[in-house]
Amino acid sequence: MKALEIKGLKKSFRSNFLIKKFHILKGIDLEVEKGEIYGFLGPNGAGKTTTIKCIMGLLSPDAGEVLIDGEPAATVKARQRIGFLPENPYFYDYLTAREFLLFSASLFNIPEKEARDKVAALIHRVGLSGHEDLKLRKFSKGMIQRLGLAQALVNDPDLLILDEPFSGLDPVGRKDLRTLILSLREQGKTVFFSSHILQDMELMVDRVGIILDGAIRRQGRLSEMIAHSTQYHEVVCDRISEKALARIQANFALRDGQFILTLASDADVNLVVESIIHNSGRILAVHPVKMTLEDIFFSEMTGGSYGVPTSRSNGTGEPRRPATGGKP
């Protein structure tokens, strides 16, 4: 049974005259595992929150359907299962952060003693110890951010729902909240998160789902994405000289004595390889270069051709031409 489970989900928005219907999202179909970080990337109005609004039951789609572990989203068995951090999470300015969390955990009856043991362990959990008497017009963004994480966990629920979590945060705190949520994935939880961050999803996801202008555009491990996903190969040389490596293949540059040639594709690294041998030249590596999460994320986005490479510098400041291959 997956921890969360989207099919067909389908939600469109009328302009303010009601004449012209927006469709947002275009039958999304989207599987989380029960125990994996997912990670849900797309641009500004690709329908990233409006299909986590859809998750929640803050909108009511058009079409489709969402479970959680096999129920229906909007009944009470499945709601009691989810922890949400909201976008723009806005909280009662007059409360303390102490005062927050434990009217929180009385919304899901947990019992007094028993939470405040947990709103102190949440406090501390979160970063936010020293500041538990402090009214939250007083806290900054990042503050407020680390608070509705903690509001979030106070249910200690088995999917954890994110919407641009690290919204905020200085780099200290973007650092804290991957560790608090890799620790979240070793505990069994389930979290599923949406963010522009390219950096910090790759260092967390277990797969990902990457979506553009209402639809899913691919999604998968992002370990099996990344093996497949070869930009390019780069073969380092030295013991030959410029004049020989431009006759052979233009697309090189110089550092620290090495020659570093950029090739895109098999066949041109085994007759360029092959190349430089014949030219007396000495091979010292031969490796792929692997697309990053924004390598494939901007390919997805440009129709498969960004990370292809192109000329650059070859020492003389002209432009190179494409690789040949071929023996002088």
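Positions refer to the first chain, counted from 1. Not measured: the values here are computed from a predicted model. By rigid core we mean the largest C-alpha set that fits within 1.5 Å across both forms. What changes on going to the form predicted in complex with the partner chain:
- Once the cores line up, the CA of I276 ends up 2 angstroms or more apart between the two forms.
- Taking the rigid core as fixed, one finds a CA shift for D238 of 2 Å or more between the two forms.
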Given for the second form:
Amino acid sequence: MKALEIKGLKKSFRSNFLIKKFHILKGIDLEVEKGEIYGFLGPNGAGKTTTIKCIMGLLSPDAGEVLIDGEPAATVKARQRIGFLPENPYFYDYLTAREFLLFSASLFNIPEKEARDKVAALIHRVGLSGHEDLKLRKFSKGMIQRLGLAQALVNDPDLLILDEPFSGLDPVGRKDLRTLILSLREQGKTVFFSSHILQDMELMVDRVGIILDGAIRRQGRLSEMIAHSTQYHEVVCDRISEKALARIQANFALRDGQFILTLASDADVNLVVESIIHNSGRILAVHPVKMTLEDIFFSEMTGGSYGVPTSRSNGTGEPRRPATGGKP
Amino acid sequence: MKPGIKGIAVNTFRESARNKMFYLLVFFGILFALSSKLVSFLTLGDAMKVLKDTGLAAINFFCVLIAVFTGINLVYKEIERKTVFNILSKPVSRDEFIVGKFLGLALTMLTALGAMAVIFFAFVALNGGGFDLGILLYFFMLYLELLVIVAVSLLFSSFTTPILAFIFTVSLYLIGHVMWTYNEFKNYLAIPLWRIFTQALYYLLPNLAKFNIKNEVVLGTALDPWSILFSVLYALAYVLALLALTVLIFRRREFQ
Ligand SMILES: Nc1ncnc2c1ncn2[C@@H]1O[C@H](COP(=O)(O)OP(=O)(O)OP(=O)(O)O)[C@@H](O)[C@H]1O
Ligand SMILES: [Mg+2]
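Which structure goes with the form predicted in complex with the partner chain, now that we have seen the form predicted alone?
In what comes next, the whole complex appears, and the chain from above leads the way.
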């Protein structure tokens, strides 16, 4: 049985005057296995939050179904075993962190005494120790995000649904969150989360689903997606002859006086290296480059198949094709 | 009681109790009630009667104000600020949410009215008046009226903005206090259809004037226990009907 299963989910919104219908979700199909970390990836406005709201029953779908452990999701009973972190959460600003978590626990009918211990442990777990009695109106964005995570864990859920859990977190916070999500998997929990931050996703997800314009474009194991994707080689040198360049199928770029050659076929590597040495050039680096999640993501977005990128992103993580946009 | 309902009710009460506006209104209610002493100096007649009359009117006014203001904001604010996502993603049904909100408001009003009532009783005693069971009854009836007002504002708050909810609630409150005049002029309505329509409205709109027994209490005239009992049942039925309607609307709501 799947931890979460969405079949043919459709949702449209009407404009203010009830005239025009905007089809936002055009038939989402996805499955999340028990005990895995599932990354829900898509550009702004693709429909991630809308899908998640349909899972939580905050929106009612036009068509399709959402099943959790094989049962309809939008029921009180199903929510007993789910933890949910909304996008850009906001909590009652007149409560303290501890009061808010106790309130959350009370909605699960957790006995007062047990709830107190649990809340204390959770505050520690999300790194909010020392702030438990601070009013939430004095919380920073990152602290709210951490608190949001704590409230999602208060019932020790089997399935976590997190809408952009990484947003608003600094690098330390992001690392903490990754560690936390991985530890949840170790405990046998299922985590379904949406994010824009590809690096964070790449470091931990088992499977990804890429949503574009209200439909799932690709779904699968991240390891398989990356392994099946084309590899290419990059050779960096300080000098290469025109003749050698003409003979090989390579894109090249010149940066800081270094040639960066991108080779589609690994057979070319030896050839290039030989001719560089032959011309008394110096080899600075040779590395095979695997497709990253980012490459897969962008190739889906531009509708192209993957090929050898014409120029590599320079390691700062900035997108190669800025026109497509995406939250940094 | 369902745990969710209790948690939401307690939290709703806490929200009001941590709101400065709430204390300000309670404070002014008490201030105006006490200033009835001044009025009693300035007017002729039985000073104690004037004191009770104006004091109770002040308490009434401020309690209604608190009921309307807290009622119209509560659900709207939860939706607007998306705090409702947190509640409805937990094992709490939408019905429980509304009932919890209502009970929290009822508790808030009980506190506000209770504080004003205790001080008013002490004030009357200080001015040489004895304990008046009639006044206690007056507060009880006022509380019933407040429950109806709170339920009305909760209903509007579940589907409109606070400003519209305010206008609707206040209109309904005013209509609810002039209802009794209807019976006196209905016979003059010529067109039968119009008469049926207004008759229907008469039964549909809350007859809040029923709950105001100030004149009887201040003047010491006898009260009909059956009419009191009827008012209690009327308030209960009316509140339940309003809550049912609110729940029906709220169940269908989408949260974007
Ligand atoms: N109430 C609404 N009425 C009309 N359109 C809406 C409504 N809510 C969302 N949309 C549209 O639905 C699309 C998907 O929105 P959604 O919030 O699901 O995107 P998302 O994938 O979560 O994006 P982001 O990464 O920015 O959070 C957007 O184009 C948005 O404009
Ligand atoms: Mg979103």
